[in-house]
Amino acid sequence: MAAMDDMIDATALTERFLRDGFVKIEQAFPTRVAADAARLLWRETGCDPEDPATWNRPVHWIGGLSDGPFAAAPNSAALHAAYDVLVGPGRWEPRYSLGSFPLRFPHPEEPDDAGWHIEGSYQPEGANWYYTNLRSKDRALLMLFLFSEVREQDAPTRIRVGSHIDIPPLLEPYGEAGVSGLRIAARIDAASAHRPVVHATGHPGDVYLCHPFLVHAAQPHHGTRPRFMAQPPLYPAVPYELDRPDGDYSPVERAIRRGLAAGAR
């Protein structure tokens, strides 16, 4: 997809998400936001990144920044339209930091990480993992920036095109309490396993706007240079509805019911 300004081709944009559960957007923030993160994630890991022996190990976790970079890159025009079009205006709540970086590496070490999964994001009192239910209390949008370059040997997130369709039936029987991802994993990759898949691959600012229920996965390094993204969830400002008398329904939610149709045949 062509890098978006201010005006984007808001049909386009809802046709591409419905049928694949994701759009790229290329260069939805500028690179020199992208160098600065990069600079501040380096000094997060403590490695140099000019010495591959401190690469000590495959993945480095790091938690929420607000640096300025980090509150840059979510709140481009091109992103705030995106938003509007794929949750509605109004509908989500701003970011202003950035968290959950998996900062991938190099190394002989393969982490086991790298089951087909979709995100969860509560967690009930006393579960030990992260939920979701059919409404996606909680997360909006799954979102994937860019902060290096990352071929197909650099360890991209794996994304089974148009799994999102596949998901709703499965949390439906759990109502608005929802279920842990751990219990139904083994479900959601064979729900999903006929999915042709695709590599998210760019540049440093880019970014890929994916359905909350789009079943993707890791996969470790085989490159030379670290990869270096986020994966934050954009946050609902209200709860997605499944029932609109109005018949208002975002293209999130559009895809939810799509898929609860599907399921039933």
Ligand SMILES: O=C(O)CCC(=O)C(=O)O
Contents of the next structure:
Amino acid sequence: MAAMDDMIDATALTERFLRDGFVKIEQAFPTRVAADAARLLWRETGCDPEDPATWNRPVHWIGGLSDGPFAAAPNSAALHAAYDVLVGPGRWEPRYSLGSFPLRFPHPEEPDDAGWHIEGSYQPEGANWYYTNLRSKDRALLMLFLFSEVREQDAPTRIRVGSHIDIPPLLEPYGEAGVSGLRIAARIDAASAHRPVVHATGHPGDVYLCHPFLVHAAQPHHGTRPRFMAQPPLYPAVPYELDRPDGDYSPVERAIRRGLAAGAR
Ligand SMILES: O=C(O)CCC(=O)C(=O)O
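The form predicted on its own done, now the form predicted together with the ligand:
Zooming out: every chain and molecule, the one shown earlier first.
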């Protein structure tokens, strides 16, 4: 506990996470790891970093990668300490890969994936889209790992601050089975439209740890240098619980309960 307290102010982290639905951990992993990761991501795109004529699409989606830097990035001491604070010790799975990289390039075409949404996490048999449920099955956190400089003009992810509180009442009627993100997309957008928007800017090595129900969206890139990011889940080791006799709720669970209470008022 003493070591964790040296690294991270757990109370401040928890308060910000409960209020905003996310926390930014600056220099959560080393810059040289980010640089190594970016080099491998360029290779995956087949584009030439020095020749914008080869940047042939507004977004290159890359799947999962487990080369060294992608195994190292999510496992820094600072991130492990933050996962413990937000999700709870023993309640999250270490991961040795990163996945789902939306690599956004300056391009005259608009991307077609820039709507407001929360991340779905599992696909029931026969479903053609990802689902989520009130206990956030299969997703302990949404994480944004920055591998390039992300300034305002570099297509930072848009975040509706505090929107994680708006979502639990929408999910509750669907119970354990949950609902497809597509089916409730319009309601998610409407329920959180009043929230202020901030942009996930930062430096290579910064990480945003987000509540699974944080409403966010991509945006077109109007800058000059591509934006490299990963947006993987942190996986749970055990399901979230919303009714704990001992009251030992994690900040993620507390936020879901707050959202339900707010919806009931
Ligand atoms: O690229 C981004 O900024 C966010 C992408 C995203 O949230 C998504 O497509 O699920």
